[in-house]
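This document starts with one chain, in the form predicted on its own, laid out as structure tokens.
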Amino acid sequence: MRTYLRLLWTFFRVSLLGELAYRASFWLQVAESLIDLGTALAFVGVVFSYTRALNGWSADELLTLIGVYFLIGGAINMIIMPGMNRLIEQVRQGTLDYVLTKPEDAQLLASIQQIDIWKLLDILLGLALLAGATLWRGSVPGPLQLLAFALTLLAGTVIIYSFVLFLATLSFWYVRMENILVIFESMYEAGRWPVNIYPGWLRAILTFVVPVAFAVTVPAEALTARLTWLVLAGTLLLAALALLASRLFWRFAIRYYSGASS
């Protein structure tokens, strides 16, 4: 583990000192991040103008599981998508040598290779409004709550990261992967609703294809004491077969790797 965090320090001490030299691109994070927030609430204003509320969610509850979709949105395209894309146009160009032959596991190297740390913004962000919605609800979460909550979170993201990982593998046999990332993205916005707002349909997408309900809704659910520990055992033990299934697809992927001088 200290190997780990020593390699995502290094990676990211790398990216600030690239990423000071453009200081302009903060500002545009920063309106970027504002505007995403702004119009999240504004919506949540208009609904909530209507009723008290959404299908069982109430303003704060709604609230806190906006301040999740910006804490984990803010993880992926932080570090798991600039990753994610760089390895597919590696793959695409034939240069991921560099980084098979590096004397690290090449999946952690390709996996946080890239950070794009203006999004720590939106981590930010999501930290800011999960406060704020505790203020407004009265109440401090418990400690089995709290704990709860981390768990979820922890096991949201690994599931994310790897459905994102499983996706990019598949560039070692199919070009233009990049493309089917953007779709995941696109999805990705429908979690700043619960997904039991939507269809019967949909719900099911957004859970066992592209599973941004164990990201988002759960974890806020959480939060919100509405989860049970039946879905807090399933999370958990989908996010141990998802890394594991992900791993091993890796695994199994770079055997049919051809590098620029192969």
Given for the second form:
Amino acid sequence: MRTYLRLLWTFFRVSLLGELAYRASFWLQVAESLIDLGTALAFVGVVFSYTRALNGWSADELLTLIGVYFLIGGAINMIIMPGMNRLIEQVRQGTLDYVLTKPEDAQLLASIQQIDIWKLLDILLGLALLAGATLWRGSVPGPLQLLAFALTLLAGTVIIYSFVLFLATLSFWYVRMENILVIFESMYEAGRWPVNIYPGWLRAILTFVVPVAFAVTVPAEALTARLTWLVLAGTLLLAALALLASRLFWRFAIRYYSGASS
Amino acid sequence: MRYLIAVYRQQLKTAIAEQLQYRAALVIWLIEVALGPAVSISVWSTVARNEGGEVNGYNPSGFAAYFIATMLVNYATQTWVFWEFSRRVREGEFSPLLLRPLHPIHADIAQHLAYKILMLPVIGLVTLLLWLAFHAGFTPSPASLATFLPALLLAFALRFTLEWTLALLAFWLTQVNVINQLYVVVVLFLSGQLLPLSFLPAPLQAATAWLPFQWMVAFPAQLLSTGLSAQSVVAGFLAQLLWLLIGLGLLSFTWRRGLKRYTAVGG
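Now show me the form predicted in complex with its partner chain, since the one above was the form predicted on its own.
Every component of the complex follows; first up is the chain already shown.
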């Protein structure tokens, strides 16, 4: 575990140094993230000028949800997506061979090999939103709620990671998988709203086909005290199963891999 | 004129052949296009149901019709010249285009038309699916339906002219992404894509009256989803024509200034 964290830190430092060469792009990235956030808030503002609660979610609770959306989205786009996109590229070009010959676990290396540090901004914005929503509500969540939040946040990230890893692993057989990741990104945008506002078929897709519901709605439910024990247990179980399944699939795929360069 | 038609035919053929290489991209595009309206319809239908079935004169099936109509209009009018232009200028791709004996805008128009023709089956399928899934209720009168197509054509001409002009900013600025993103957000709110214009706060509604954006999306979309009175139809057409003239003036002015300014980067 210590080695893994050290590796992550090393990759992080390398990309930080790489990006620090372009200081002007810092402000551009800040502007982009702020415009994103402003758009989301303005839309929510208009919606709540016509209603007091959206299927039981009040304005401050929805703000919490958007906070989680930015937090998880930032984490996905900072580490998971860049790494997976690069993995697909490596499979196509045959450079995955070099990753496989390294002495660390290949799945881990592939997962953290590329970090887009600017997405840290989204994570910070998400945290700020969560703090703001809590202040607005005026009641701090209890320790049990915070624990449930942390657990579901972790489980949600694990589920998304396993899902994206599964898709990226398919590139061992099908070469053009980067397009599939684009679909995932646009589906993730639907997570800006609690999944219970969607009609049944769309809710089912967002829960079981593209697991956006577990990543955003469930942690937000934990923080706003509407999570049942059953959902909590189910989410944790699903996360464990998803991680195991994607790991097994990765191992299977690696055995299948013959290297395009040789 | 005959010469121009021949040019367009060739450009269309090339662009369609180019696009046909990416058939998988069509499916992805289908999901992306369908998702935006599906989310908007869900959100506003929920608001309507929470408020007793109706807000501002829209019930869930009214919202469905409105957002499906905006999706169609947006598909027909949207352009991607921004992203093209900044790349063209940065990478020096502009120089060969300028050497051709014809204004480069024609190639761009042809390319956009080709893409839209090619996507027609996809957008038709998305429309049908959304219509059935959300029980959309379209209620236009035959007269307003008849004016939809000309309004749509003018909307495309207007939007293309304005966005092509704005894209010319790439001659002066090398980093235009933030400007583009801001423009996209402004259009999202003020053109009626994100919500019907009558839902905007009063000051923003006042602003839309003085800006060209609602004539690019909301006007044709309303003709299709609910229909408009004869008076508003006439006013809408006049506004579209007026803005189109202003746009064309701006375009030729900016184009001439930009060309003087242009020194190929990397070429």
